[in-house]
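Single chain ahead, written as structure tokens, the form predicted alone.
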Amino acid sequence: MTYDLELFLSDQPAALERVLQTTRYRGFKISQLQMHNSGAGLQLSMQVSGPQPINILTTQLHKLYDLASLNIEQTLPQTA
């Protein structure tokens, strides 16, 4: 499956590192991924696909205390 995440993180140092070890220690591949510093933070959106459940990596970046929110969406499969 794929999905589409929505990050808001604290700009710190190493936060977008702890972010991409996570989904790599989680088994998700990342097939795309934005930054953007807003001035209040970094505005992370990033595809990821894997074959197990999203919340395995989900949970574990609620974990992070860089993360300030976390939004998810199932991205479908393009049918030709």
Second form
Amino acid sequence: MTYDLELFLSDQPAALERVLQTTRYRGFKISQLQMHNSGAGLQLSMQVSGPQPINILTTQLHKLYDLASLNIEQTLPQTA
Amino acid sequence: MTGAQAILKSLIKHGADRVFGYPGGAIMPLYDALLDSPVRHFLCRHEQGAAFAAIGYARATNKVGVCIATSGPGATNLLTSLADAKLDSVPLVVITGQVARTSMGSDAFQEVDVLGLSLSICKHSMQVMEPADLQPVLNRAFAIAKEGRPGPVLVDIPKDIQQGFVPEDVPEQPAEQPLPQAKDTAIHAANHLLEQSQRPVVYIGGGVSMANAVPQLRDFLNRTGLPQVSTLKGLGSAENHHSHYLGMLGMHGLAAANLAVQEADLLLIIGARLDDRVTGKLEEFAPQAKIIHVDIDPAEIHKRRHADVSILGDLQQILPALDCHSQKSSWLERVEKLKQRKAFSYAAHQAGEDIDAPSLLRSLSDLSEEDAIVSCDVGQHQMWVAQHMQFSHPTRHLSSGGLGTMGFGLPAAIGAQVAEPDKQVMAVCGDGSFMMNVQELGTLRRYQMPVKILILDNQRLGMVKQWQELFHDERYSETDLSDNPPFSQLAQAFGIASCEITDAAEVPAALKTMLEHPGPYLLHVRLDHKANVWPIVPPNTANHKMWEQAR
Ligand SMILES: Cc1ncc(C[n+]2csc(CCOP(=O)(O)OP(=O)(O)O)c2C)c(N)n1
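Show the same protein again, this time as the form predicted together with the partner chain rather than the form predicted alone.
Next comes the full complex, this chain leading.
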């Protein structure tokens, strides 16, 4: 399955690394990634896919102290 | 106030008046300030040992353990222990020195990106880049280490920030990640499942102790009388003499515990995470059981198995609200029978016989004080400790569970003895594992701590040898340690009293001498290398298909 995630992160060193590392370690691949610093923090849009249910990733992302908010925007069927 | 002074002030403020560490260039300002501080520092002989000592301290007290290291090699030497603390949810604050800010990013001498290295093995990591941030960061580190599911927090502090002036402390911020609050509906649903179930089993994990909820758990078990099993980290939570307590489950679990869980129609999982060493083949684990999963960490719910009911929150509040009134007499009879039928029996220590490690450990458990603390290394002896010794509380059993790190036993015992100077503390070590942190004999010598070391020496990397024997056609590859040094003489070189035994008849007197010795002591126990740990659940096999003896 493919998922679009919207994350808002505090602008801390390693915030982005933490998200990428967690995503990889929990078995998801990133197919699209966009990030910009809004001044108030890091706005991150990320499309990920993986064989496991998305809560395996999102519950771990929620544990990151740099994460302010996380939304799953939509779920798309896997495109080959 | 300098940064170094501020760090020490912060440690005192957070109750960390005893710390473990090892000095070096980038942390020298802190070590200098230590000379004028009430913080008591214990010099270990390797940063891994210092961090394991901090883990032993934390696990024996459920308080935050602190260790300190320099940049570069000091920091990299800590990594194994950080991972150990992460996987076993141990609250630590780990302070590393870093090169001065002006040198950072230039491959300076002893500069490594410890922040980067630590990310996946810490609950959180922070680097202090402004003097004004130092004290708030330390406050945050202590708060994060202990809130919710505990874990290690690394704070990397450049040398110039330790040397320069920092402003006074600011008031502490409240906990940042709001803890989940148990929902009444979930508790009602759990109680309903408990009432309805015919064959319930309570599966107790390390979370019970970390939540300081042992009294609430025991009260729940006494109110309901339900059958109970424990993970490695949960040992000591239930009362050992409870007639429905079946002991440890999992790969080297007790047969009665594994069979009861496999037959259960409901598992009440409390502060545990369905680790693969517990479940065996996951698809065949407790196949008929519904699951009630109680934990503080939402990420553990549905991670390895779907929960029919999940309750997230503080066990101290949840356990008193759980109840079960319906009688399960035929199930309880079945459980009692299993417990009787599968109970271990112990050899008398007969002259002319090889020493039997399980019987020796049982005798040690019987002879030692009720609240003695036992730490161990990793391997066969670790499983024998878990199977055959009894613990009055989970803080009395220190074992590297999630990471399974050889070399844990001695430094963790040192940390526990620092935390509990008046308690009996023992390290049960494997001959392979002991050599991984053998340098900590120097720490024992220096502080003359009365830690008792028991080396169960089978001249093998026993657990690996067991797998080679059972699952690799007896192809023994690199597991022979028959050229071990004479451990007893090694202890004596450190001024530590010691003794070596080989015959079963020597066991009772040797244990007594060790326990009565006022200072540190090493007992070298020679075992037959053929002994194995039973039961064992072979890889990718359901727990009820365990092998209970050699085939
Ligand atoms: C640091 C580390 N390296 C390797 C292992 C793999 N391992 C697990 S048990 C074991 C053998 C341990 O031997 P010993 O300490 O003598 O204990 P025994 O099993 O003989 O009781 C090994 C090598 C490990 N757990 N930890």
